[in-house]
Amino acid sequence: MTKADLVDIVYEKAGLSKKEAQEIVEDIFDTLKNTLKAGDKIKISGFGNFVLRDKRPRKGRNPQTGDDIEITARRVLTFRPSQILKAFINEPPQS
């Protein structure tokens, strides 16, 4: 699924113009990105949690040369699905 697919779904279900649907989807994604960049987590009830973790710098090894390298500190985004989403995904398909 792409962002364009989401715009089409909002357009069809909400009865908005394509431009309005696109603005809504863009606003949602901008809000999610800004919230994560600020270091806050996002909890969507019935769907899951997006959590940003800080990883410290660490030593690593270049697998091709065997040289020691420094892996820089970074932020890592993780997603943990809710129990409701896990149960929904694991339901047998209805025919």
Given for the second form:
Amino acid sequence: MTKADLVDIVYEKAGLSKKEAQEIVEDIFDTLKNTLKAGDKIKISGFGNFVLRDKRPRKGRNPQTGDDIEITARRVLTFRPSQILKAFINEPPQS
Amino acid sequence: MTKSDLVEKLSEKVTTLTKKECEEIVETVFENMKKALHKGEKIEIRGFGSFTVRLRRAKEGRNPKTGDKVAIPEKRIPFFKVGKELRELVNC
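Moving from the form predicted on its own, what structure would you give for the form predicted together with its partner chain?
Below, the chain from earlier opens the complete complex, with every other chain and molecule after it.
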């Protein structure tokens, strides 16, 4: 499934033009991105949470050369699926 | 930001739609993403990331209270891989 498939689904369901459907799907993901960029987490009930975590710098190694390197401090994004989503994907098909 | 905050933001941005319509569209999007994962399908959102289903194989666990062995069956886990664009976006 791609963004284009989501656009088609919204188009068929919501009675919008194709262009409007495309814009709103785009707007949804842009809003999510801008929120995460601002450092705010996202909670979509029934789906999951997008959580930002600040990692401290740590020592690493270049696996190819064996050189010691410093892995810099960084902010990473993780997805924590909701219990509902985890249970749902384990249900038998067509339920 | 919660789902309702997202709906709020969208309805401010898309003035041609009511808040109710925005809510329905947001529901539609996440429900269909769930359905795709249920079918074992991969979801790829350019600039955002991709969702896949990974298989956790069956293993033996223990009841931490009684120490009894328990069989943990194989199960499917949703997995999100952050897209390059978003990964760089949150880290600056």
